[in-house]
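Taking the form predicted alone, here's one chain by itself in structure tokens.
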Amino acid sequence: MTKSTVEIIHELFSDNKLDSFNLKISESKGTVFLEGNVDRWDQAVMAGHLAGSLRSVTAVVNDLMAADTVPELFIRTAGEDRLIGHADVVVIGAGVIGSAIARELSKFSLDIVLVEKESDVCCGASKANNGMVHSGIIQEPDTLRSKLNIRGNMLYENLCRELAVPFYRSSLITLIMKEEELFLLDLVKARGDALDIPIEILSREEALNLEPSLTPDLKGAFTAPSTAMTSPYKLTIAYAENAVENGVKLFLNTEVTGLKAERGKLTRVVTNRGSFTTRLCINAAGIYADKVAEMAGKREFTIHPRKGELILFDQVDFENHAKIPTGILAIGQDPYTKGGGSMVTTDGNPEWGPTAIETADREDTSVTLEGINRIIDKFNSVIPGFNPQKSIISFFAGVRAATYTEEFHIKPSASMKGLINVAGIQSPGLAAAPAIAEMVLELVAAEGFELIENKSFNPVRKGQLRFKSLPLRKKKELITRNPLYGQLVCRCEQVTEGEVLDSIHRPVPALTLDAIKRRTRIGMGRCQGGFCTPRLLLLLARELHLPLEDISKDGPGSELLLRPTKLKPD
């Protein structure tokens, strides 16, 4: 007799000592619902993963409460029902996915609105990505993550050329450190052949010849030449700018607070600034995508936050670092992460990470000493000639929006017609972004939209000028035309006043210190903004016609100055 999904989950819970908690399990149309109380957060996560591991399960709504965790209080911002506009499509979230979708839709004659609750695009997980465009070899075949990763990787080269975003095929060397695990190389090669992903197996000597900085203790390796590097925040900004140039209306500091429907069909998207009438909404809200989906009336899936910490090193130590990104393949690795790696960003900074830590807090972007030490211990053994303690200039963390099936959740809402959820976009979300945008376009057409070509669509974006990279003759010409390019604001990264002003007045304006940092690299050098921040504050206040006290690091609530310390003389 065939067991039901609920019966199988009960058995899995019993095998993993979760049966003592008297948890309630139910299932409807492939979605599993978990309710009850456990002792620890890791038990709540394990329960969700056990339920989501079954092939028959398409989504998990996990309402387990953990005694060691403060219950999540999701206080929805008050909405403004006042009508402020109409759109054929409203896209929620201006991370790399939402921005890519908005740009893809702008190829057609549609009125599109892109709303973002933060003060700039790329303020969530997209800005804390390591920038690797994965080949797709590590993804489980026959999954949406695998399919969209491989397709997205193929699209990147032309995309980055059009958008003037840095991109290069870096390849990837993945090491085997134990003799008894060398058989994994044949398995990887077989998977590569099946998925048409180029893979080359290397002996120990071949790996060391290719990348001499690697540890001589390695036993074997494989390369994935289609692996590439890009800048996640420059790509997101470029997507959004090109979308705006092609007619998309971007609303920053605009938080969606509700969805309204008539007879089951979406009619209005309500925000804290007013509402938009529409018949289609695309939910690309990242770590809060499940909360937006719930606005349709029912819970359809749960996002469980997974934090990733990264370390960034000084460019001056680039010579001692591996030039090709590296990783480690071993039996017994965490099945929910590729394990991180070492790489060099497109700006020339060595970078290690990320970690993968389950956290109950969606806003937990803290970096711990334990996390830093874990990264250093892991990758220092791979590149023994590099001194990480001497070279660290920064560390940061992002929170990935994983579902319990560990699969992308890209499909129309089951509760409201006109809502498409684009959720669960964890790694390889950056690599998959162009392909996700293509897939969403197909879903939009399936919603009954007539997609008429936007004949004025221009795919080419003019990139932002980088004074530091210009030859001396060009620098002189530029300064002659505009002396502001001769005014150095950031000495570490050689960013000029002209570049700062450019970023403030581009199609997606930079209105905060962090926004200008992402566009110009100001404050990203060795002093980390110690010298240039006061000057940048003055420039922002002047250009935005705001008092200094209103200039913020990354939006409302992060203002740097409280009040003047000296009164002006009468």
Second form
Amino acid sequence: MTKSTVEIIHELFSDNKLDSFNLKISESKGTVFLEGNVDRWDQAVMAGHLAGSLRSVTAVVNDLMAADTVPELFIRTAGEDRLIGHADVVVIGAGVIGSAIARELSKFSLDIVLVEKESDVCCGASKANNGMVHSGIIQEPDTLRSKLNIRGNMLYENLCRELAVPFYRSSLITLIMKEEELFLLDLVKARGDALDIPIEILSREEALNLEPSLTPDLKGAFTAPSTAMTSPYKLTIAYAENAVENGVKLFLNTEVTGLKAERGKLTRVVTNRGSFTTRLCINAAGIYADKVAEMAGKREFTIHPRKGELILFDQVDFENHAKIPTGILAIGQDPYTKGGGSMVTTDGNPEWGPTAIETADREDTSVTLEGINRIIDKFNSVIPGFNPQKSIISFFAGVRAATYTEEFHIKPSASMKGLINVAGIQSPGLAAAPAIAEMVLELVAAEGFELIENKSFNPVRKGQLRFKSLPLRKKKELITRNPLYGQLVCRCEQVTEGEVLDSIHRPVPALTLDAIKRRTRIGMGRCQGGFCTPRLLLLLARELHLPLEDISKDGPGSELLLRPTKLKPD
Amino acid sequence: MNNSRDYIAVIGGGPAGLAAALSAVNAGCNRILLIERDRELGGILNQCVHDGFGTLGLGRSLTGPEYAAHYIDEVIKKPEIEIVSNTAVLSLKKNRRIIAVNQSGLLDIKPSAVILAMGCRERSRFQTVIPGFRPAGIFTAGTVQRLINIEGMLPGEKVVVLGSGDIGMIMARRLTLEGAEVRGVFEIAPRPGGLTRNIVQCLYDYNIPLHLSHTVTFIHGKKRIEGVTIAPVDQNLNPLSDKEFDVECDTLVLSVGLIPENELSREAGVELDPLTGGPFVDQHMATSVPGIYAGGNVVHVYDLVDYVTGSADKAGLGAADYIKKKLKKGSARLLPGFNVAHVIPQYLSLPLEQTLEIFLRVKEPAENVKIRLSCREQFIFEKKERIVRPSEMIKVKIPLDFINSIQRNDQITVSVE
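And the form predicted together with the partner chain, for comparison with the form predicted alone?
Whole complex next, starting from this chain.
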């Protein structure tokens, strides 16, 4: 007699010393529901993963409460029923996925609304990502993550050309550090052949010839030449800008608070600023995608946040750093750094990480000393000639929106017609983004939408001007045309007032310090804004006609200045 | 500006640039281009409204703007000096070609000599590796100084200061005067980083607690900073995590060190001293690249503006001499010895022609010590000093008689024993 899914999960739990006696485990149409109490958060996560590891399980709703963790308290923002518009499609979340989908849909004659709760696009994982466009080789074949990664990688080059986004085929060297693990190379090669992913196996000497800064302790390696690097936030901004240029209406500082249906069909998307009538909604809410999906009436999957910390290094130390991104392949890898690698951003900063830390707090973007040390220990041994402590220029963390099946969850809601969930988008989500947008388009067509080509769609976005990278002659011309391109605001990255004003007045306006930083690199240099912050505050206040104390780092609550001084000169 | 073919470009119009330009004129150079990034000359002095400037050099205690004005008044009187303000240097090459930019266009020049006078910048939260979130409300002390004294804006009212550098302590006082509550100054080292007079006048007089051997180990708050975790540190400066405590604040002010600003120096191929972060210089402030001189905090971070001015005086003179082709032959090396963190100059160009002035910082505080110069295993000079502290720069004058035995390729060790 075959065992039921629930029975198998009970066995799995007891094999892993999880007392499942008090836990309620149920299953319906491939979705497993876990309820009850455990002692620790990591046990709750392990339980979710064990359930999600079964092939027959398509989703896990994990309601386990951990005694050591403060339960998530959601104070839902008040919704505003007042109608503010109609849309054929409402896309929730302007991360890389939501923005890619909005831009893909703008190829058709549709009224599209893109809502984002933050003050800028790309405020979640899309801004705190290492920027690698993976080849797809490490993904388990026959998964969505594998298929969409490989397809996305193929689409990238042309996409970045259209959108004026930095992109280069960096390749990736993956090292084998133990003699007894060299057999992995054959498996990798076989998978590459089967999936049509170019792979080259390298001997120790070949690897060291290719990248002399690598440790001589390596035993073997392979390269995946189709691996590439892009700028995740510049791509997201470009997607959103091009979407807006093609008619998409972007609403920033707009948080979805509810979905309304009639006879099981979506009719309204309610936000804190008013509601939209619509027939179709795409949930690309990232780390909150399960909460949005639940607004359809039922819980369908659970997101478990997994933090990734990254360290950025000074551009001047690039010469001592490996030029080709590097990773390590091993059996039973350190679960806290999983993959992770050393790479160089498209702006020339060496970059190490990320870690992989399960966290109960969806917004835990803090970087810990343990995280920093873990990353440094790991890659110090890979690139021994580089001095990370001396070179650190910044560090940050993003939170991956993983589901317990560790698979992309891209499918129509089971609870409400007209809602498509695009959730669980973790690594290789950036690489897969263009392919995810394509896939969503198919799902939209399957919902019965008639897709009529938008004849005026223009795929080409004009990029933002970068004074520093222009030749002298062009610089001169530019200043003659507009003297503000001759006014330097950021000394480290040589950003001019003209560029700052450009970023404030583009199709997706930059309204905060961080938003301007992402578009111009202002404050990203080695002084990290010490010099330019006061100047930037003045510029933003002037351009937005706001008092200085209203200018924020990244939206309401992050204002920089409290009040004028007692003797404010004027 | 007259049309002499030879001219000096001075990069930076702060205290160092002003002094260098004046001294070059006094040394006979009749054409100088003073390039300043900001609208006005004076550099960081303009935001230093506290007093204490000029006590050594001018015999008066002035505010920063007053001290700057003293030199600016002189500079604008000199027809030899052309001031190009609101102009940022983008590039400096080994052949002394300078590309600068302003609202009228590009400046593409190749002066006969260049004086680096770009000053220094502050270490950031990331370089200091303070973990935690990245909220608004974390500022370097210099940024807060500019916001309050120039822009007239107060960043917050519950303040923690990390680091007891001079600007940190001065800003603790300034914030208090503006009505903010400074909840403490925390210093990772077992002793203060700044001058004794600032500890007294800025902290003790205002009841601001100074906690030595403490550091910030975590920054809390997702949007605006809400607090910091503080830990005492052991002798190796490692935080004692079991003794951590939290302090609520809306602002964190960092005064955790200054770094000479040497992006242009590096581009020009000037060799930098890893001990100071600034260029290697000789007693005339000549760098390793012929015709490129350096003065002030771009060389190493001085504690007093009077010393900045003094070092820039030498750079101005050196550059003027360079144009007059008064070249030196051969050089000896000055090296830091026992209890010396670094010493300026690092090179001596021979022959030595006058009293030598050297600057040094000690690693550890000490009392009743001797500053000793030794060459070929023999002491050549010795000077008693009652108290030495790492926070206070030591200036030593060595008459020519003691050092005229120095020969080419000699290594002279400076120690404090």
